[in-house]
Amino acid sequence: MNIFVCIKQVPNTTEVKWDLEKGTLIREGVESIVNPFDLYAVEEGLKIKEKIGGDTKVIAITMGPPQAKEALRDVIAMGADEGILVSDRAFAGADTLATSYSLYKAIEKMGDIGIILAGKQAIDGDTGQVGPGIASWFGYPQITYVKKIVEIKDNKMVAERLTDYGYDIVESELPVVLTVVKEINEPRLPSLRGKMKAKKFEPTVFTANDINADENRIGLQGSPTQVKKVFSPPKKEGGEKFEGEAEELSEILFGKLKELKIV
């Protein structure tokens, strides 16, 4: 059984700079890292492999330019068995729908699918849509915001899903797609052996032709949403402060709400 972990190379948000004229991120010269939420997914994939044993493999997969192989090397150092880089100029400009389709086709090509893992969201886009998108393309069940995997047995899984009020206990058949939250584990540090393996590692590269992708579903052509402008929100200005007795303040507040046509 293969455990696929979807990762993304993202700019380190502590060093993000903006091109104010274009409204885009300046990526040149900015350190790139593995999306932090994806590291929890990698760790959980490794833990599942350790529990199941046998011929189970953890396969990391990412879509991006050639330099994204460095992100794969980072998770190979953690203990992932293989790394797949989905890379082609035809994928450029993909939104979350086109990205999830491309990853779906690459995973489908590999086959023997048991579990597909991803972090709950990427820190550069914060959409949380790619994992569920992959599940939709496959028609697989999905469990989002997983905080604990309780049991995997008889081709079924029981997991705890984080909610605003606590957690839900969800049972699903395999294959299944999971997106995980940071409460699920603590990612391990790379071992010396893992670092040595990562140093020599070269990923398997899939192009659009390799995965038999529909050209109308990838890149800009397959993206119904496009970012026109990205900008930092304006700084908050100081509000008004009122002092007085409760009855007096309530009248002032009501008057302000009427001015704003809220009441």
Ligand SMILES: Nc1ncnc2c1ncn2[C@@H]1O[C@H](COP(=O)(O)O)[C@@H](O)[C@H]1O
The other form holds:
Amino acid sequence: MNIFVCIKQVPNTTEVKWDLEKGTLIREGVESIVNPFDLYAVEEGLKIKEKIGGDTKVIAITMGPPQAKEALRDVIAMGADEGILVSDRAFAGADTLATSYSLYKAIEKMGDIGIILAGKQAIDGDTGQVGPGIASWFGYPQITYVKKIVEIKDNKMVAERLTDYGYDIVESELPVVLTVVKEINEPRLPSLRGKMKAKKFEPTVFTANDINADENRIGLQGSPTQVKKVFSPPKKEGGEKFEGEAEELSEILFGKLKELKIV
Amino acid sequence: MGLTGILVIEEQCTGCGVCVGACPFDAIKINDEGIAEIDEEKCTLCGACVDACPFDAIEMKRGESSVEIDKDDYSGVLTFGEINEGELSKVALEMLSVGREIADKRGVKLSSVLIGGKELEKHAKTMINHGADIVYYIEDESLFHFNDELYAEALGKLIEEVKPEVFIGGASAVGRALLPRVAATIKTGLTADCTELDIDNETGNLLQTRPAFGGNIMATILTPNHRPQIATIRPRVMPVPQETEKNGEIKKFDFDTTTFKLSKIIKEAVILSEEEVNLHEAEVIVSAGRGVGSKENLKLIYDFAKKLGAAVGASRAVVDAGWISYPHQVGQTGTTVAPKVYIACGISGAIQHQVGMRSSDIIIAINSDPEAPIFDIATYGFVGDLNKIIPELMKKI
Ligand SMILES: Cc1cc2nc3c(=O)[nH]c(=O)nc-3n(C[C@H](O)[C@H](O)[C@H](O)COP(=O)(O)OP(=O)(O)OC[C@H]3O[C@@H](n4cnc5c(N)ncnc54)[C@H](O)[C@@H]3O)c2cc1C
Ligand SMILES: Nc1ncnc2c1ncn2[C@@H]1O[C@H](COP(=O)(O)O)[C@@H](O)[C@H]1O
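Hand over the structure of the form predicted together with the ligand; the form predicted on its own is what we had up.
Then the entire complex follows, led off by the chain already shown.
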């Protein structure tokens, strides 16, 4: 059985700054990282493999430009068995629908699908749509915001998913698509052996042709959404700052809370 | 260059370099001839440069899509009336204010759909009284818990029949699981987590505005060639409309759940106390950082929050220390919140925390370190010991 983990290379958004004068992004020196949530997905994949054993393989898959191979290297170092790079000029400009279609075709080509893992969301787009999108293309069940896998047995799994009111305990048949949150585990650091393997690692590259993609479903052409305008958010500035004794400060704070009508 | 791609119109390019900075992917440089050059390996065709160019010198070409649909077949606005474990959610009502606005602008009807296990007619009436013209409800015992596949199937069927031009729902845990599944099933566009919606009356295009890149940029997104145009909207951004006694149509929508092969069941829904967890819907959040000092001291934060009727948030440091559970975590790897008032107690304000809360209307920070970065974004900053200030404050409330 194969466990697929979808990982995305993203700019470290905490380093991206907005140049107010020019109204543009300052990206100088911003590094690319593996989307933080995806590391939890990789860790969970590795854990599942360790638990069920047999000939289970953890296959990391990413769609992106050639340099996204670095992201695969990072997770190969953690212990992923294989890495697939879905890369072709024809994929560029993909929105979440086209991305999930392309990943679906690539995963389908690999076959022997047990579990497909994704992060809760990517920190650049923040949509969280790709996981459910993949599930929909396959017609597989999905469990989003998974915080714990309780058990996997006889082609079934039980997991806990976060909700707005607490959590649900969900039982699903395999294959299934999961999106995971940080609570699920603590991602391991790369081992020395992993690092050695990563150094020499070259991904299997899939082009649009390789995965038999319908050209109307990929890239810009397969993307129903279009970015019309990009602009800077209203600037947040520090306001008033108060120093003094606790008694005095609590008095001012009380006044502010009253003004805001929350006391 | 194929049919699709991005093109610099050399005659118009002045080499000003605005696009270089606008590119989130570091894919543009000004070449030796003083003209913008796009590195195709790095470019993702996001379009940021097209908009940024002051000289209209960058053009994006899209191939003709063969999956054209007849947009005139679609009309009206449909909202998702989210129900959690039998309770109509607040975000369901919030959708009606923005839905009403768009429907009125287009001169079309506003309808809503409810899916659940029981008492849907009662909820339907509430939706009508908050502004819906028509409410469809899909009721079956098996729909009591939120089951993604079953709900998506039912919604897909309804959308096929009702054919709305716009379909919106809350960007809640349910909305963010369900709507992407529906959008992929009917193969249309979905814009997540919008904070602003408008409609261009001429084209019928929904202008969907949302933050991206950790709130560093705002983007307006269109779905020009597909219908319905689907969007999820951040909870608490849109107001709950006034409730007035009103007439409207309530229609049962028949959906035979037995024809659908279910491969997943919800065994149990565990409901935790509401003021504790639901950060999305809270008007006020009191958030604890490592500066609180210990798990025991956290009681002060709980008591304070309770007095204000606020939800309790936390920094990752507090979650990682095991003082509080993960659903409380605000920030990049936790939850993004935007309450009316966010009170950060003993939180340094690391950028990963900031990206999750900086869109709050008012930020109040209590921190003993005058240099803490949280003060850079705090509306009101209090430099001092929270373990002294908060008890003093509570005496007054
Ligand atoms: C990939 C990644 C993702 C991350 N995601 C998140 C995230 O989602 N959310 C998040 O919060 N963090 C996140 N972090 C961690 C983040 O960088 C910070 O480490 C974290 O936010 C710090 O938490 P803190 O402010 O509570 O603790 P600290 O940084 O230790 O700050 C404690 C503050 O309390 C003040 N203080 C101490 N005693 C008192 C007192 N008695 N009264 C008043 N003030 C006092 C101190 O002056 C200090 O400013 C992430 C980090 C990484 C690398
Ligand atoms: N280009 C991509 N390649 C591989 N996985 C992706 C890609 N984009 C998104 N994902 C996966 O989908 C999750 C949600 O991403 P998003 O829908 O963009 O917020 C991520 O955490 C990844 O697991």
